[in-house]
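Take a look at this single chain in structure tokens; it is the form predicted alone.
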Amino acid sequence: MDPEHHSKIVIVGAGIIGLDVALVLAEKGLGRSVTVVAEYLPGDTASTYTSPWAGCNFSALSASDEKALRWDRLGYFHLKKLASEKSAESFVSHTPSTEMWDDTPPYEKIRDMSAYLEDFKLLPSKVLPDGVKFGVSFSTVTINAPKHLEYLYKRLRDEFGITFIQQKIPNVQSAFKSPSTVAVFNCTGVAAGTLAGVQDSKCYPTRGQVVLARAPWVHQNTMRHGRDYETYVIPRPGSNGNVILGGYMEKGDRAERGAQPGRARSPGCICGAEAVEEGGTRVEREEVQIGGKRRVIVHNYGAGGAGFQAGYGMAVDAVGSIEDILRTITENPRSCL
């Protein structure tokens, strides 16, 4: 980084969840006290910023503990927003969902479900595939990744004034290489595994592969939820007729059972890490001390396949982590420039 910036906040990784980090932020008016540093920005492609590469919508896939069903229902209402108000600008479209489960999901996570999605139904088993034990039907929405993070990207330059670095660091401490930058979000994705100061253990990758199809007669979003498995058909809005067709396994390099294309013509393929948390995803504040002064580190990552819909609850938890050293930066405003 730059030791000329004097950026009070900084984000290192601009995947989804490092921009709806800055996003939170910049609703809260810091937006010119934040810079994003990461290594790939969206309009990027690369194996490794697996952001772009997502199916992507908001489903059933997440966990069910408290903090992750809480994080869906902020994500649902932000998204619904976003297709209600800026649909074709942020790339966000409403969209009639399927998804059915090879055995009975967590009966909390029905009843959190059926409490907020619209026009949530259970479907009745005689309409149910062979090998399928449960099913549901809701509106939902879907999203084109690479041009939603695009939209965001553009956002919080041209409207909120984050500036954007690119530029790998070596190691996490130097996010702080200006004296002035008081706290670090470290949203970097599965390289948290690997990142020195950050080396979490245990951060490890899912492999998943996607399959872009034209498909312009799809307008529903389809959903799997196998034992050892995920397959999904999601359309893919503002791609002229695109769908997402996948699927990942939990862990590591194990063959994935995708969707089958059918007779949809194939454009792409991809395969793609997504960075899993052992024990479920990490949002936490860690006190570090950085030339003999107290610093913070904000950790979140870890959320798997569930980035999009879960990523503006996990920031708005992240950003209020550190609302003792936000409220500091907003009674002295001058000391952000």
Ligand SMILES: Cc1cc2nc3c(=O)[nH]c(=O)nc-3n(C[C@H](O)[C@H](O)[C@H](O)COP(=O)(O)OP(=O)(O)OC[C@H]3O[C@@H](n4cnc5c(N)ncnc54)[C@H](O)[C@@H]3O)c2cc1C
The other form holds:
Amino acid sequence: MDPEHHSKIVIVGAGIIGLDVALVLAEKGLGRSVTVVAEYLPGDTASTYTSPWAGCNFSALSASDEKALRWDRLGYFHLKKLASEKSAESFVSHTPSTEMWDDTPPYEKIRDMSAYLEDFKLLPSKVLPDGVKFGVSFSTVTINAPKHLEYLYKRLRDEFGITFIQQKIPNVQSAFKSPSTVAVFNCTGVAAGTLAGVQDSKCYPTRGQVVLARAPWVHQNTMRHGRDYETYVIPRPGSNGNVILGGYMEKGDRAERGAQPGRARSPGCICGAEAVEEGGTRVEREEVQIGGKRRVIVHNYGAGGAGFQAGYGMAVDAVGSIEDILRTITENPRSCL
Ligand SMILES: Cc1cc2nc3c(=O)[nH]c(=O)nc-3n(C[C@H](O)[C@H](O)[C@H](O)COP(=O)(O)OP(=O)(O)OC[C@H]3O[C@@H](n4cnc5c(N)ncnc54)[C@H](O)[C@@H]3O)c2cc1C
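Now the other one: the form predicted together with the named molecule, given that the block above is the form predicted alone.
Then the entire complex follows, led off by the chain already shown.
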């Protein structure tokens, strides 16, 4: 890392999770105190860089625990606002959606989502296809994932003054290169399983595979949640009529090895490995000693198949966990805690 770099806050990772943390910090007026360090940046493609491969929409595919429900809610309002105010630049669009389940989904999840999703309706059983037990329709958002990442990157850099450095770090502690750096956000996705200083054995890759097809007449999002499968059709905003057809999930090492873009079997077939955290996504503050000084690492990874919809809410919690440090930075920008 550049020895001249004196950012108080470093974010490792420029997938949707790292960029959402950068956005939440920038919205608090801290953009100029933030540097993002990442091996891959928006515009790059790599099998270990999940975000550009996402479908991508807001759906009920996410988890049903209290935190996941809250992150979904925050993400829905954040993405809906972008779709209303900056759809063309942000590549986020309002889209009608139908979701169906082969088994009845958790009651709490449907009750919670029904309270805020626009145009939410339960589908009468007579309209459900064979084998489907439960269905809903609502207004969702669809996202052109690679273009949305590029939008965030440019906005964070040009509007908020965030510095981006393209570099692979050998261990999480090395993100504290400058003595001024007081907090590091670890947003390394699948790499959290192997990165020295983290090596989280509960973090494993799951392969998601999708096909990009041309179907300009499809303007509706459709998902079917099976017992051991997921299928979906997602129109891709700003792509001149492309849709994403999914999906497929495969857990563990084979998933990561299989998630090589070059190994895709059909020309429009894309796949990526998403990080899943056993026991739920990890958003957690850790106190560490670096060069004899008290420093903080905030871990923020393991979003599974929901990083775009949950990322903003996860960022709100991750940033909220260091409010005490942010207050010191804001009140005394020259301080080095
Ligand atoms: C096929 C598919 C479909 C999906 N569909 C959806 C969907 O419809 N909706 C949804 O919400 N989600 C969806 N997802 C899930 C979503 O894509 C992920 O949850 C999200 O991309 C995870 O983002 P991330 O930032 O944690 O990881 P990543 O995007 O992998 O980013 C990790 C970052 O960390 C950096 N990094 C790692 N190690 C180091 C190091 N040592 N030094 C420096 N930098 C490092 C990388 O370079 C990269 O910048 C889908 C995923 C797939 C694969």
